[in-house]
Each structure stands twice: as structure tokens, then as C-alpha cells.
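To begin, one chain is listed below as C-alpha cells, in the form predicted alone.
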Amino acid sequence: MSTIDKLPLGTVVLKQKREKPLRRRHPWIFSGSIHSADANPGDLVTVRSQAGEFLAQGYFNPRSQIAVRILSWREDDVINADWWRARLQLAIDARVELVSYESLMAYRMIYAESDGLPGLIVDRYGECLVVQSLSLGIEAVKPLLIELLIDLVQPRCIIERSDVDARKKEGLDDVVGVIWGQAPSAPFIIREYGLAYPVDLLIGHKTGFYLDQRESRRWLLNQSLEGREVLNAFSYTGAFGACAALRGARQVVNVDSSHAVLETAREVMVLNNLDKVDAEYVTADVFDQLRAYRGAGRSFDLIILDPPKFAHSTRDIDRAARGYKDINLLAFQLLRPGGLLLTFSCSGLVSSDLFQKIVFAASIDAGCPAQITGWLGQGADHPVLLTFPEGQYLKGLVCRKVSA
């Protein structure tokens, strides 16, 4: 087995009065907090105060705004193959009860900082693992991590989907492909709460499927939708639409900008014997299509808004807020009295509080009194470390339109 025992251990010294986040065990050190660094990109480093006090160990990347990602708070920890094995095993073991209880076939097995493994995502799809390496430090030990995952999980295949924007900020190029075993033959089917979904692990969004929305889909499966008309906007491959159809919806309209994913949404309905349900598959810009429905006087009993991330950096927050307000305002206008709006934001930079205020403002501008009847978010396989609130990125509101 490969080893990292001989990697150099550099030193990073923080500026005065910049230790507070570390003392509260936040796992990031931003470049502006560093006084000096004696280390190369990708090195393991000891982080110290200017007085020489040990604070943490992590890996260093001067190219990134997040210059150090913390691995350990113990000075006597040796970050070697045994350390990585133990940390991986902890994350895997933490899901055992969840997977057993829920009979999950697809779930997040390792969730980066929240599992003490900053920059590493591993999703499990049956006997296949999909890995994302999001930081230079993880990239440096990736061969070791793959060996350890093979040994610990014994998967049939491991696929890499390191094709996300975060890698550019780390100075890394995209990497996609099979790195262990053979890719599963198409169509690869996963099952979740009684429904089957075809998944493309090599080119599908995220690692192939929106695993983080599992609990929201289950919420929908617990509703009675007999005779309802449902609009599923930003539908992707139509999972929410299939859930609505299974619960008795009379009509399901899936809207997405990609014709290809809508074809998969058709397959989902056929695969689950739901193709007798009246369904529409509309390839369009969602903003434009919602306005077109408003102009045509169309309305719905349930509207689902699950847009992609609108805010990729702090510079985007104002623009993202405008986007969220626009689509929610349109949705409220299209909603029948008594109807429900399921609205989501997966932008980590948009807080739950801000998102709720945006939806509130949209309801006011739409002249649409509404009640929040539920809150939705990522499942237990996407845990949120209390010292790392950034791990909570997905937030959802269930809103009921009430009479004025």
C-alpha cells in the first residue's frame, strides 16, 4: 500500500488575533489570516500562533482563498495511512444504522469537512462508489484513499467525478472517469422508497443523482395528491414528478432547460408504471416558462422549485437573491388558493434566514398571503458539523397559499 508517512510537514503561523475561529474548531483558515508559511502547495502543515502555540494540523494550498483545511486538532496525531483509514472508517460506520434502517441503496458515505475529511466526497450507489476530490490536499493523497476505499468497502467500481467549480479555486483541472473496476452497464438503476431511477454516474449532475433531496422526496411521498396538478420546475430527471404521480397527481408538468434529462424523466415514469399519468415535458428556461404560464392564466395545485446553485461566491449573493425572489414570486402567482409551494435553495452562501426573507418578499410582491407549513433539507447522510455551519447548504420551505 502507498504511504504518505514521508511527506514534509511544513509550518503556518497565523497573524495576531486570528486564532479565534480555530479555537472554536472551524476547519478552514483563510489566506488573509496567515502571517507566514514555510510549506509547499499540498504539504501537511502544523498551524501555530505567533507565540509558537500549537493550534492544529492540516494541508496547505496558497493558491486557494481557503489556504489551510484542518485535519486534526491534536499535535501528536501522525497523518499517515493508518490515520486516513481510521477517519474513513468512522464516516462509513456512522451511516451503518441509517442505511440498515432506511434500506438505502444510494447515499452520501463521506461528506468532506462534516466527516473530518475536508475536500473529499464519496457517494455510494449500490456496489459503485463515486468520488470527488475537491482540494489539493485530497488530490495529493487520492491514490492512497482509493486503495483504502477498495479495502474498506470492496466496491465493484470506483468512478471519479472531480468536475466541479471548487477544483478551479484550488488550481486543479477536472478529472472524470472510472478509476477502479468497470463502469456499470446502462441503464444503472437505483431504488429509493419504492421508486426506481436510472442514473448516469459519469455525466449526471453532481455524482449522478440529487441524493441530498431524498428526505424531500419522502415528504412528498407522504402527501395525498389525488387529482392535483403539479408543476415540477428545474425538474432534472423528474424524481419529484414521479413521487407526485405515485401519490395520485392527475397531471405532472416537468420543466427543465435540458431536453436530454427530460427524456430520462419520461423513462422514470415508464420504469415505475406511471406512464398512464398525464405528463408534460417542457424544454425551456424556467424563468421564461413561468412567465408564459402566468400570461396564459395557467395555475397549479403544487409547485416545486428546485433550482441549481445561484450563488457561487459572495459576489453572487445579491444576484442570487433577485433570482430566488423572481421565481418564487412567479410561483406564488401560479399557485391556486390552498395550493402548496415547495421551494429550495442549494446555495450555501444564502442562509436559511435570508432565503426565508426572500420567499416572504416574493409572497408580498405577488399579493399572496402564505403560511410556512414545513421545513425541508438534506438528510442524515449529509450531517452538519456544529463547528462548520457551512455544511448546511440545502434549505427548503413548504408554503401554503391562503386567502387574503
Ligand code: SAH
Second form
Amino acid sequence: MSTIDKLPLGTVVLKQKREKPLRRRHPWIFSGSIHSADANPGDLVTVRSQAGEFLAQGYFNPRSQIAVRILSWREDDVINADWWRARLQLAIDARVELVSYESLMAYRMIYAESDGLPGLIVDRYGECLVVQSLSLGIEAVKPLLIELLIDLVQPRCIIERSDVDARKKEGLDDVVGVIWGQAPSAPFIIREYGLAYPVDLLIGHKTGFYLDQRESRRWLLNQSLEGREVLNAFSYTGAFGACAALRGARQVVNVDSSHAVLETAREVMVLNNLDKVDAEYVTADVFDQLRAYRGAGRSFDLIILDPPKFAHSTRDIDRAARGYKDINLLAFQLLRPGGLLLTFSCSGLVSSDLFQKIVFAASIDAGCPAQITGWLGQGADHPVLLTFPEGQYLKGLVCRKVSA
Ligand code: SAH
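Switching forms now, from the form predicted alone to the form predicted in complex with the ligand, please provide the structure.
In what comes next, the whole complex appears, and the chain from above leads the way.
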């Protein structure tokens, strides 16, 4: 069974004074910290100091800036099939309580570095698993991991959605398809907190659905929105819009640049018997549409801004900040007194602190005094290791426009 047992064990030696992050258990070694490497791409390696001291074990990819991703801090760990099985099991067990307490059908079952499995994401959608392999090291053991997942979870099917930018940085091409079992027949419906959503696991965004926004959907489902007019900008398949409609919103406007996702948003309303609610589906660029609404003097009681990732590298941060400022400024201008703005950033490179400053600047420039009444973010199935803060990427603020 074990392909990994055959992997040669290489060695990576760190430059002097580059050991500190590793001693603090940060799971990445950047190429610039490496003194010498005796290993092939994808190999399991032992990482040592120049004095020869053992530091960690991980896997190696000289093509990536993240040249080693750490799997174990113990010298006596043998990284074989049993080791991978135990790691997978730990992540699966960590969700058991959450899943049963919340009756979750769809959730992130394995969250890469945060679960000690760098480069591996597995999302569970009922009896289907969707796997993303984000690194060469995971790619090298993928057949074994699939076997283990089948054994541990007994899913009906496993779909691979390794079609993310991160793979290019690892020198890997995209892989998408059903890799085990049969794809679920369309439409595949997931249920969450009393609502049903059709999900396309093969072509939907991410692994099909924004599982990371579950807590925010729940937050919305706890609001009383009787008679309110709601703008759901960057709506994707309209999940937030459906939650708002269920809570009594009088009107829901979904705006997205993709016509196809808005067609699904329409289906979501029908599927949940919410099609009596006045709903608009606007295919447009949100930046333009918000300006058009401002020009037309339109206003809303609740505005949701959930844009895609604006910052993909540190070089993008300034431009991303301007983008966030622009849409938040416009949203504040469209908000009625007492109205709420639910604003998100999923750019890991934009810190919570910076994001709050951007939203602050937007409210000042919009002449819209506001309070923060809530903080939102990724749920417990997307945990963040204290030693790996990079695992936190999604943050949201609930802002209330005050008249003072
Ligand atoms: N809120 C959604 C997820 C939003 S993902 C949910 O919870 O399900 C971001 C969405 O923004 C995608 O559907 C994408 O098609 C859309 N998008 C990206 N850039 C856009 C733009 N400039 N204007 C309008 N929509 C955009």
C-alpha cells in the first residue's frame, strides 16, 4: 500500500541564524534559508542545522519559494502509511463534535498546514469528498492519501479540484475530475441551517461552495430583517441573499459579474420557497454597479460586500487596499441610517488590522459615521494554528451606520 515507504530520505541543511522560525514551529522553509540540499523534488527530507542538529522532517520542492513544508517535529517519526493515516484521522476527529453539534453536511475536513498536512485540503459534501493537492509533496503521496481517505471515510465519490494558482508556484498543472466512485447526479444539493443549496463540485468556485462563510450565513440567519432591502454584492450563488430572504427581507438584490452563478442564485430562491420575495439578479461589475446606484440615489438597509481575493502577493497589497476602500466607501454612501454593512476580505495578506483601517478610512471619506457591531470570519473547520497565522485569511466586519 505504501508508496511513501519507497521515497528516499534526503537532507536539507539550513543557513546559520535561519532556524528561529522553525524552532517556533512555523511549517515553511523558504528557499533563501537553505544552505544545502541533498534531495530530489518531492522527497521527504530531514532538516538539520549546520551543526548537524535535527530540526524537523518535511517534503522538499526546490521549484517553490516554500522549499520545505514541515510534516513532523520529531526525529523518531517514521513518515509512512500509518503516519499519514494517523494525521488524517486526527483532522477528521477534530471535526466530529462540531459536525454533530451543528448537523453539518458540508464542511472543511482537512485544512492543510492548520491540520499538520501542508498542501492538502479536503472538503466534505455529504458522501462526496473534494480534494485539493496544493504542493509537490502531497502530489507525491496522493494515491496513498486517496486510499486512506476511502478507508477512513468510506465516501461515495472523491473529486479532485486541484485547479488553484498555488499549484503553478509548485510547478504543477491543474487536475480536475472524479478520481474515485461516481460523481453525484446533478443537481447535487447540500443543506445547511435549514436552507438548501445546489452545488457543482466539479466547476463551482473553490470546491463548489463557500464553506468558509458558514458562520456569516448563520449570523445573517439570526438577524431580523423584516421589510428590509438588501444588497448582496459579489453574490456568487446567492447564499447570503437566501439567508436574508428567509429572515424576512422585502427585497434582495444579488450582483455578480458572472451570469451563470446568478442563474443558480435564482434556483436557490426557488428551491427554498423564497421565490415570492422580490429579488433582482444583476450581472455587472460591482464597482460600476455601486456607482450606478449612487447616481440613481438608491439606498439599502443591509449591504453585503464579499469580494474575491484582491491581494495575491505582497506586491498587490496597495492596489487591494484601494479596491477595498472604493467599494466600502460606495457601500457606506448607499446605506440608510441605522443600516448595516457586512464587509469581508479573504486576502490573507491584508491583515484584520489593515482591513479595519481601510473600512475606517472609507467611512470617513463617505461622511458616514459607523460602529462595528460584530466581527466575522472562517469557522472552526478552518482552524488557525498559533504557529501558522497565515492560515487565517477571512475576516468580516459588521458596521452600523449611526446618525451622530
Ligand atoms: N458571497 C459569496 C461568495 C463570493 S465570491 C458566497 O458566500 O457564496 C466572489 C464573487 O464575486 C464570485 O462569484 C465572482 O464571480 C464575483 N466577482 C468577482 N469580481 C467581480 C466584480 N468586479 N464585480 C462583480 N462580481 C465579481
